[in-house]
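Single chain ahead, by itself, as structure tokens, in the form predicted on its own.
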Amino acid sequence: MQLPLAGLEAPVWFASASSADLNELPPETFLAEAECARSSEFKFGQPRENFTLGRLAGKLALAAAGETRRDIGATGPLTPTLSPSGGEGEDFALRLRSIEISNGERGEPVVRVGGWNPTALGVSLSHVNGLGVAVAFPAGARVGLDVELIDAKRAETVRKGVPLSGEEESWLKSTALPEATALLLLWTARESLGKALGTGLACKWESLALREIERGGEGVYSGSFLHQPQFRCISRIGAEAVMSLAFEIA
């Protein structure tokens, strides 16, 4: 799913996956042979699962954004390979496994088709336990995304573990949402920008602090950041979980 976000230039390309999506295509059809051997080296299922999903979605996202690229006519090393036009199946699913997501030296996404590394798009993923997301961009562009389930244990972690600014604390006295989903809110929103920005958590907390939030419609709020005012977040609220979505502004 293609979203325009305002204030950034270029779109951007929206996917998820869920534990159901694997009895369509099982792990060994779209992941690569290095994401294979990835994924043997967990040792529990639920995180090899949370794996293989966040991989898929990110998969499908840059899917989608190397079709679109195709179809406006855009030059570049992505576009005659990802084509997902023959849709589901085996040969849908062998131009998934054409394309690696693997890790840089900070733990970020790196996207690789046929063992190398090309520069046309990015990619920020997250997963949970059941379910993974992912968007895709043009390089070059600083996008981070994040989920969290909606659990009150969590949120509680959240509380007592991460120094809140004085204008996420008014927030949170003032929102009409539930404590946890309104800290999980939070939390989502700084991850997806310590993603945006490179570093993920590897960075001083208080530096990925909201400035503002704002709601934007039912179950989505906006916001902007009192340490990096040149970037924005979107976020969602569902039934079960909080995805938000960080990026730089023009």
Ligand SMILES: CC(C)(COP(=O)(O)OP(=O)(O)OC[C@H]1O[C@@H](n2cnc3c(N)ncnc32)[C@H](O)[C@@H]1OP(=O)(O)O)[C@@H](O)C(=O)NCCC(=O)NCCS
Contents of the next structure:
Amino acid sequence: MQLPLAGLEAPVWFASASSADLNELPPETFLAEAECARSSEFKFGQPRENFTLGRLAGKLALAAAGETRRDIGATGPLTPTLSPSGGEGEDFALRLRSIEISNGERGEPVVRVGGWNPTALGVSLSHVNGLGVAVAFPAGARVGLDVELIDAKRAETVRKGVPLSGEEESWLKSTALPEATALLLLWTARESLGKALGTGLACKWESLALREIERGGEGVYSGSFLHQPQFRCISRIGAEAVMSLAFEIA
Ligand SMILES: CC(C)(COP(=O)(O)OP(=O)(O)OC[C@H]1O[C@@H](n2cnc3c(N)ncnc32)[C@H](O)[C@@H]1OP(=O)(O)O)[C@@H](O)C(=O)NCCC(=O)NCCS
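Can you switch from the form predicted on its own and show the form predicted together with this ligand instead?
Up next: the whole complex, starting with the chain shown before.
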């Protein structure tokens, strides 16, 4: 799905994957060799599945972006296998397999396609139990994505463990959202900024605080950040999960 984001010059491509998708597309058909090796290092099934769902969502987003990359004015090579014609079944799985998402020194996703290290596209991804989400974007754009399941215990951990800014506390008091959902919205917004900056959470958490959050429509919120005024975020609240996407405006 192609998403235009107000203030970002080029669109981004969003994709998600759920456990059920793995019945249609078994991991070994779309994971690159190095990804299979990494997946087999997980001792437990759920972390392995989460990793796999993140990779699947990432590849789907990259494949969609790759097919329309001319629209984004990309000049670097992406891959000869991601042709604009799309593909079905085995052919499509092969295309996904040619994309490898590894991790850089700080844990950030790094895209390689068929041994190339393409300069055209970047990806940000997030996974929770049973769900992987990803966004692909023109390399050089600073974009981060985070998803959390709406879960009272997780929200309590945020409440107890994360010092909130005055602005965030005021919003929490004034919003009509249930507190757990609101806390997780704040948290995903902060994490999405950390990913867009490339630090993840390996930074002072207060540097990720929000300045303002506005309701933009049913289940949609937009926000700005206290210390990173050039970034914005959009959050989406679903029945079971909340997701935030942070991006640097031009
Ligand atoms: C990055 C971080 C915010 C992830 O949050 P999370 O809620 O646990 O997990 P999510 O599923 O939402 O996101 C995980 C994905 O974020 C991405 N990511 C990790 N570090 C990142 C970074 N510094 N910048 C951007 N994206 C990053 C990865 O793609 C990762 O998935 P993958 O390992 O399967 O590739 C968090 O783990 C973190 O900041 N950790 C501290 C940084 C750290 O210690 N890094 C270790 C480097 S060795």
